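So this first bit is one chain, no partners, the form predicted on its own, shown in structure tokens.
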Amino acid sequence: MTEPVRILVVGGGYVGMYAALYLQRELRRDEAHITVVDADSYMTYQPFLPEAAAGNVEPRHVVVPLRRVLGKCRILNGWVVSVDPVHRTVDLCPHGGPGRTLEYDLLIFAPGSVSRTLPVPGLAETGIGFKTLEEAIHLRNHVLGRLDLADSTTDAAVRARALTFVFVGAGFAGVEALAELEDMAHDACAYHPTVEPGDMRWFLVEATDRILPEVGPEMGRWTLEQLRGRGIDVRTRTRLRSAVGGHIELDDGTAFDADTLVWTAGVRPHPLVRASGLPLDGKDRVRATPRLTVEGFDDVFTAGDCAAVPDLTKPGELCAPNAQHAVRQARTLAGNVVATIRGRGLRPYRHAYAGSVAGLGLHQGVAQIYGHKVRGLPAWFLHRTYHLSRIPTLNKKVRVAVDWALALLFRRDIVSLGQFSRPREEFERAARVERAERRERAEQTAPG
């Protein structure tokens, strides 16, 4: 009787997860055994941080834990810290105990990719990325906190900075991130006596002549209006020069001090693909052929962030590194590795871009699909559908909603809990008190 083939699955998010769903769907137990590798127990939808952070949604409700989804595939957690595509091994290395070695017959490497940052000073000190639920809970507590701290101080300087918020990037990430979480401090203020929307100050810094390249040049310039019209000070052809102590220097001369600057300059591979022993291009990407296996290994299937797949509805060109074509390439990856196992042919990858939307904050958002223009309502109405029919389950796809309509009804959630990103700050300091103490008791009862 013939073996079942060993899937290796390396990454869990978009294509890992969505590939692995559809193979434990197509295959027998006796045709394959699938087993998942991931730094995380979950994948996290990430169209839905930006509402996470500013609280319009519970951010449990944007991750899908791997387990209960994939309950025919073997879970792994921990990091893959190299790959042997000669003799067909990963080596991995969980989160406690001792590293082991993987073996499989076909493998899917998906490990995504990383925020790229810049040899800017100051910047891996000061700055926060926003691509993992863990980032955009801590800056919405961290924003929040930023408004008590306002409300609570008499030094206009420590006031000042405390206000200020910088965010680098305007593509989805930056702008979406900026947008709902200056909606929410808006919001917020009404429960800060001493603090006035007017008295923020939040600057859009873009390196580029325009900002939302993905919805075009007209939408863009529209989305450009309006966040200046709620006082977001956006500056294009501007890049962060320096960001020393919180002290923000921009290259067109301006200066100033601020308590928070977002990174959301772009992505790059996850590092792991250096390390993997596969052909990569000139950016570090997996050398990709239409039929989503890697240049000269059969046996490995890629696609994703860290893939060079290429688009054939673009002759020479590249698809886009987004979830659109990620999870498209989910499906005909999976597909391909079903066919391989049966002996079928394969098919190429092939899809036109539809479209984008983004949400600007509640009740605005800009989208541009199959060429048709929409904004305002319209268009946060169409983002907000959109994503709600690809977040994957239906469970999670009711709670989303339901959080949606809860929002409706009830005023935004503006409590910060600082003390998510330090749990045991408290405690420390309580041990520490209790030590000064203990001294203080032992020094008044020594004898002379």
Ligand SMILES: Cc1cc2nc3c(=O)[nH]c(=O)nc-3n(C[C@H](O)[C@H](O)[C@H](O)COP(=O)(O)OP(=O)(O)OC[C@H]3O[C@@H](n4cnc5c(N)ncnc54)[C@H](O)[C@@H]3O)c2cc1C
The other form holds:
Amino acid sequence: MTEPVRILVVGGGYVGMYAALYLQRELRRDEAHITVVDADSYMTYQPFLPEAAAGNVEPRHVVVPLRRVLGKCRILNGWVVSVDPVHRTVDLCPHGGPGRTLEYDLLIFAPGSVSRTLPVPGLAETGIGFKTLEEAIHLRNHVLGRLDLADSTTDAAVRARALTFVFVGAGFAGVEALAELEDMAHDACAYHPTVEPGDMRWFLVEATDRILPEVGPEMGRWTLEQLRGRGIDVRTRTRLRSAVGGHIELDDGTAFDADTLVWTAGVRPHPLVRASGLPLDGKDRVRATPRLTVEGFDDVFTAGDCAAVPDLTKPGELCAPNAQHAVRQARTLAGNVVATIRGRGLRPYRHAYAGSVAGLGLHQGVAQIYGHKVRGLPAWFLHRTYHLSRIPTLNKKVRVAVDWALALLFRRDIVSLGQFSRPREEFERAARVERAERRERAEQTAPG
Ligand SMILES: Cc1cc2nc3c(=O)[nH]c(=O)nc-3n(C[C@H](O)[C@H](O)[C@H](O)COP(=O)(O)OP(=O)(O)OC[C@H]3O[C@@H](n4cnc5c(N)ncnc54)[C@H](O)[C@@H]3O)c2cc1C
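Given the form predicted on its own above, what does the protein look like in the form predicted together with this ligand?
In what comes next, the whole complex appears, and the chain from above leads the way.
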């Protein structure tokens, strides 16, 4: 009897999780052992991050626990630091203790992407991305915290700085995050007596001449007018020149201070890709064949944001890094893994981009699907129903739907839990004060 094939999945995001879901359903235990490795114990449903940041959806409800949904797989958590595709090994650093080497027969390589930054002075020190749940939660607390500060200070400069919010990059993530957070802050002003919505300044800075290219030029223009109508200062053909110490300088000559700088100017393949020993293209993406194997390695499969996958519907072009492709590629990829194990032929990946939907805050949205343009309330409804149908597991669907239903009945929660990012601060302060008190008492009772 032959040994079960060892399948190793690096990255439990869209590609990794959906591929593993398919494989655990298709393959018998005596056919394959599946191990999924991810830095986190959950998959993040990124399209819901803007809603989580705005408090419309509970943050825990936009993540899917890998150990629960992948019950027939072995889940390991930690950072994969290198891949050796020749000796078929992967080096893993768990979040504590010594590292370990994992062996595989078939590898699914899907570490996704990270924010693509530029060498703008001050950006790394003052900016924040919008790709993870941690960033979304931090931004929610931070924005609400700035309103609390503005309402409490008597210093005009501190107040102006606190009420200035800058987003750089007007793709999906930037536009949705800004629109949702501005909408939340607008509502929150009602509870800050000295802060009017008009006191806040929201900037969207974009280097090209259009925003939200994912929904086409006409809907992009409509979105631009919509955002400007809400008082958001959208600057196209403009770049961030400097952000040192929170002093923002744009290349159109504008300069001001801001406490909030969100960088959403695109993504690049995860740095692990460069340490993978796999063939890369000029943009550091893994070179994939149309069958989603890696060029030159029949035992390594790849897809998603980290991979250069040929778009067979547009010869000469590559598939864009988005969830629409990632989910469908995961299905084709997993089918080809099963085909490899069972000695069948592999299928090429082919999917014509269907269009996009984006939420722009409560009751506002924009969409272009199969050429149909939708805007306003119907687009917002489409955005919600589409993503509700897509988020994995019935459990999460119900929880998200309940969150939305409660948001219709009750007012939005506008409390800033700023201490969440510094949970030990209060305890350290208490210990410091006690230490000082003990020293003081000892000095008072010391003889002489
Ligand atoms: C705010 C936001 C909104 C979006 N909205 C949409 C949308 O509406 N529609 C759409 O089509 N797309 C959208 N996208 C894009 C979409 O989410 C991505 O294209 C998709 O997640 C890519 O899937 P992936 O599997 O390649 O990567 P990911 O889903 O990012 O998964 C990669 C996984 O690999 C893990 N990992 C990375 N490196 C390591 C390592 N060294 N060791 C261990 N684990 C590692 C990560 O923890 C992660 O879990 C959005 C993205 C963002 C940020």
